[in-house]
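Read the single chain below, which is given as C-alpha cells and is the form predicted alone.
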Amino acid sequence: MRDLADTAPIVQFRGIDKTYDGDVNILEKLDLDIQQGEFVTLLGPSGSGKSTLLMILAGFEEVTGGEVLLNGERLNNVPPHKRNMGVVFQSYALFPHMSVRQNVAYPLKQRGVPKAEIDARAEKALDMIHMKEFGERMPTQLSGGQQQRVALARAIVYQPEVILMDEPLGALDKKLREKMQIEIKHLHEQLGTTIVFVTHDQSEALTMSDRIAVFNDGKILQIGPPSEIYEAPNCSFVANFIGETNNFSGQVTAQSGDACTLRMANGAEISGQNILGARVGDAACMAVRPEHVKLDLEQVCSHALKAKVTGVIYHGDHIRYELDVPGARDVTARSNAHMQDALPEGQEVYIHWDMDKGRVLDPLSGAEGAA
C-alpha cells in the first residue's frame, strides 16, 4: 500500500447527518477524510449507511446536517454534474441504443470536448480496459463483465478527480468478480485517481483497498488498512463482520497491563489482550481468528481449553476443523497440515492461542453473532 499519510484530504465529510423522516438517522455525526489517490472502501451490511454516504458525495442525496468538501470547497449545494466525479453502478447503466465507443465518449460530448479529442480519449479509455476491439458493439452484445468494463471506461474517460463505485461487481459470478477486483486494483494503480468503493463483501474490501471504513447503524466503527482491520479489530462487530472469528464470552476476573483473564460460563479461564480496557467484573467477549487456534493432544498451557473434533473439512490450501468446546459455540481452527496428517473426527484435543492473538472486546450481541 502506498504511503498517503502526508497528503491533504481531497474529500472531507464533516458531521454528516442524514434522515428521511426526521426520526431515524441513516447517518449520524459522521466524519471521514479521504486522501488524494487513495482507494477507500465503505464496507458494511445492508442498511448501514455506506451507499447513502456515497450518494451524498455524488450529489444524488442531500445531507440533513454537516458538510461535504472537495479540495476544501463546500459541495453541499453543488449539483452532481458539476462535481467532477465519475460514478459506476452495479446496474452498469449503459445506453442500450449507443455502441460501446459512443457510451464511453458520451461524457466528453456532454462537456463540449472537440471531436478529435473525444475520439482519441475514448480510444485510450477502451484500450486501458482491454475493450478496444469491441468499440462498435452494442451493450446487449456484451457479457456482464464486459459491460462493467465499459461502465468503468465511461467513468474514467473525462479524468474525474474522484471515481465512485457502488457495488459495481455485485451482479457478476464469483470467478469473474475476483478477476474484476484485480483489474480495478491495477487500473487504480495506473491512474492514481481517488476511488471510493462501496461493498458488503469483506473479501472484496480486503483485496482492493488502501483503507477500509467499516459501517454499522450509520456510524464508522473502525477505519484503517485491510491488515489492521482484519488482525486488530476494535470491537466485536468488526471482528465478526470481517472474516471468520471464534467468540469466547465470559467475565473479566483479572487485569494486568494490556492483558486480562476471562472466565467462561463453564468456569474455564482464558487470557488475551485487553483492547477496550475492560475491568474486573465486566462482561466481555474474546475474539480469536481460526488460523491462530492451536490444537494439541496434551494440555501444554494452563489456559488451554478441552475440545473435541466434530468435523474435518479439506479446503486444498488448509484443513478446517470444527470443534465442540464447552462454554463456546461454533469454534473452528485452520491447519496447513496435509490431509493424510489430519486429526480424525472424535479426537479429543486441547486448544490454545498466543496471548496477543486473543482480543478481549465488548460483549457479543445477537446481530454480531449472525454476521
Contents of the next structure:
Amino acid sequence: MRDLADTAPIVQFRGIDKTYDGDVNILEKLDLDIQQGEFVTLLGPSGSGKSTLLMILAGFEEVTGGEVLLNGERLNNVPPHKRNMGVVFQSYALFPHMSVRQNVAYPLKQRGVPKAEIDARAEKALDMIHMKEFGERMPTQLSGGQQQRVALARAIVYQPEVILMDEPLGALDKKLREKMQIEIKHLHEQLGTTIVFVTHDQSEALTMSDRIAVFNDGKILQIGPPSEIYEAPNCSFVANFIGETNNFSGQVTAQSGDACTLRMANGAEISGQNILGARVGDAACMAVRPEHVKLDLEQVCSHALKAKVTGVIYHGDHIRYELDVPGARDVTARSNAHMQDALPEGQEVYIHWDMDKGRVLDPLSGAEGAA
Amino acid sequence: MANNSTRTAQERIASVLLKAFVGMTCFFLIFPILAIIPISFSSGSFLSYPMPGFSLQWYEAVLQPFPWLETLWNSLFIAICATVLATTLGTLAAYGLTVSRFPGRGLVIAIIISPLIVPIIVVALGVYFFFARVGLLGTFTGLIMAHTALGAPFVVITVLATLQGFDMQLVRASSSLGAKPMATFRQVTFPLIAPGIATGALFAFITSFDEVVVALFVASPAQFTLPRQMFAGLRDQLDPSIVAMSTLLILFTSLILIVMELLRRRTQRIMGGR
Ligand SMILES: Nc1ncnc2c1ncn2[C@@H]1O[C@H](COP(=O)(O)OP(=O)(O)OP(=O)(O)O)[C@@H](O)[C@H]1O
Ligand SMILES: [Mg+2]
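Rather than the form predicted alone that you just supplied, could I have the structure of the form predicted together with the partner chain?
Every component of the complex follows; first up is the chain already shown.
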C-alpha cells in the first residue's frame, strides 16, 4: 500500500459547478483531491456527472464555477493539448487510418520526439500490453479487447502525469473485462501514474481502486477506500448502490450513545449503530448486508425478527435465502452452509445480526425503495 | 405453403419490373448522349443522319488552337482556380459549422447554399451588376470568384454530410494526446474526410467547367470558356465540331468519375469498410 497521507494532491477540484444549459446543475460545489500515484474511481449511476467531471479535467468541458488545479496550478484556461494527460475513451477512439504502431507513436510525434526514440518507446509500450506482433495491423482488424489495449498503450507511451479512463471496459464481455481489470491494475503498479477511472460497475470499482468516489446527482456522497465504502456506507444511497443491502425502514424510538432503536411499520423493534446522529422521532432506515444476516430456528436474542424462507438459491460457493419478513421488503441472507444443510423453503426462522452490522442511515427515497 | 409461393411469385414479378424500369431509365438518360457521338465522325457538315461518310476532320478542327483549345485552357484554368478556392473555403465552413453550434447556424447554411437554389439567371444578373460596379467584368478574377460561389455549396454539403459520420471523439483523443488544433486537422480530420472533400471538389470543378450563364454575362472574349464558345457555335455556325468537342468532354468526365470511384474503393479498403 502506498503512503498517500502526506504528499500534496496532484489534482484538486475546488467547488466545481457545471451546467450545460444554464439551468440544470450537472455538478454542484464539488470538491475532490487526488493524490500523486493514486487510483481513484468515480462510481455512480448513469447521468450522475462522472464523465462530465473527467472531461473537465481533460479540458474538453469548461467549468461554470470553481477551479481545477494540477500540481497546485490553475488549469481553467489551459487547452487539452497542453495538459499532458492521457485519456482512454469508452469508444477507444483509435485513429482508423493509422496502424497500431502509428497510433501509439502519435503522441510522441506531436511532442517532436526523435524518430529512433519514438520507435523504441512505441515498441516498449506495445510490449507492455502484449501487442508486439500486432504493430502493423489496422485498428479495424483487432478485437475489442485488443483495441482497448492499444488505446491504453497510446495513453501511457508519453508518460502523462494523470491517466483518465472513461468506462474503458464497458464494451467488453465479462471475462475479458476481468482480465483487463487485472492488466490495468498491474500497469498502474508498474508505472505509478495517477489514474482517474470512471465506471458504473461496482465490482470493478471495488477490485481496482485505492479510493472510490460515489457520485449521485452531481455530488460526491462518499469517498474512501473500497472496504470503507462497502463496510461503512454513510448513507442509504451508497449502501444500496454498492453491493446488496437489506433495508429496514422505521422510526427512531430510543437513542443511547452510538446506538439507537428503530420501530418498523409492523411494530417490531431493531437496533443498530446510529451513524448519522438520528434523534428520537426521526424517520430512518437500517442497512444490513445479506452476509451479516444470521438465521436461527429459535429466538436466540430479544431483537430477532420472525421470518419465513421463501426461496433458496444455490450459488456454488454460497446459498442465498430469500426471506419474507413482516414490516420489511425483499430481505435476503447469504450463508456459507453446504446445500445438504440448507433450510427448506417455507421454514419459519428468526433473523438477527450483530449490533455493529446494522447501520441506521437516512430514510430511503422513493427510487431507492423501489430498487 | 401456398401463401409462401405466391409471395415469391409476386416478388419475382416485382423484381423483373424493377429491372425493366431501371434499364429504361438508364436508356433514356444515356441513349441521346450516345446517339449524337457518331455524328462527330461525319464527313458532312450538318448535324444529321444519315452520315455521308466517315472522317476525323471535326476532331482536327477542335484540336486547333483557335478557338477551341484556347477556350479549353481558359475553362481549365478558371475551373481549377475556382475548385481550389471553393474546396478550401467550403471545407473550412463545413468544419466550423459542425464543431460549433451557434444561433443563426441554419441561416448561415442557407446563405451558403443559396446559389444552388436561386435561379442561375438571377445569380448571373446580380453578379453582372455588382461586378460592373467594382470593375470585375471581363476579368479572370471575376469569373473565378463567381464560379467559386457556385461550386462552394457542393463542397459544403458533401463535407457536412461526411462530417456527420465522422467520430468527433477522434478530435478529442488527438488533442488529449498533445496535438495542436491544426495538427489534429491535418493528421486526423483531413485524411478521414478527404473522400467527402474530393467529391465536393469534383462537383465544384464540373459546375465551373460546365457553366455558361454567368460566363455569358461576365466573360469578355479573352475569358471565353469552352461552354461559352460552344454556345456561340450553336448560334453562329452549327457544325459537327461541337459534337466532336462534346464527345471529348464526355470521355473526360467519365474518366474523372471512374478515378473517383477507384479512389473511394481504395479508402474504403484502408478503413476496413467503415
Ligand atoms: N454536452 C452535453 N450537453 C448537455 N447536457 C449534457 C451534455 N453531456 C452530458 N449532459 C448531461 O449531463 C448529465 C451528466 O452526464 P455525464 O455524461 O457526466 O453522466 P455520467 O455519470 O458519465 O453517466 P454515464 O454513466 O451514463 O456515462 C446528464 O444528465 C447528461 O444528460
Ligand atoms: Mg459517462
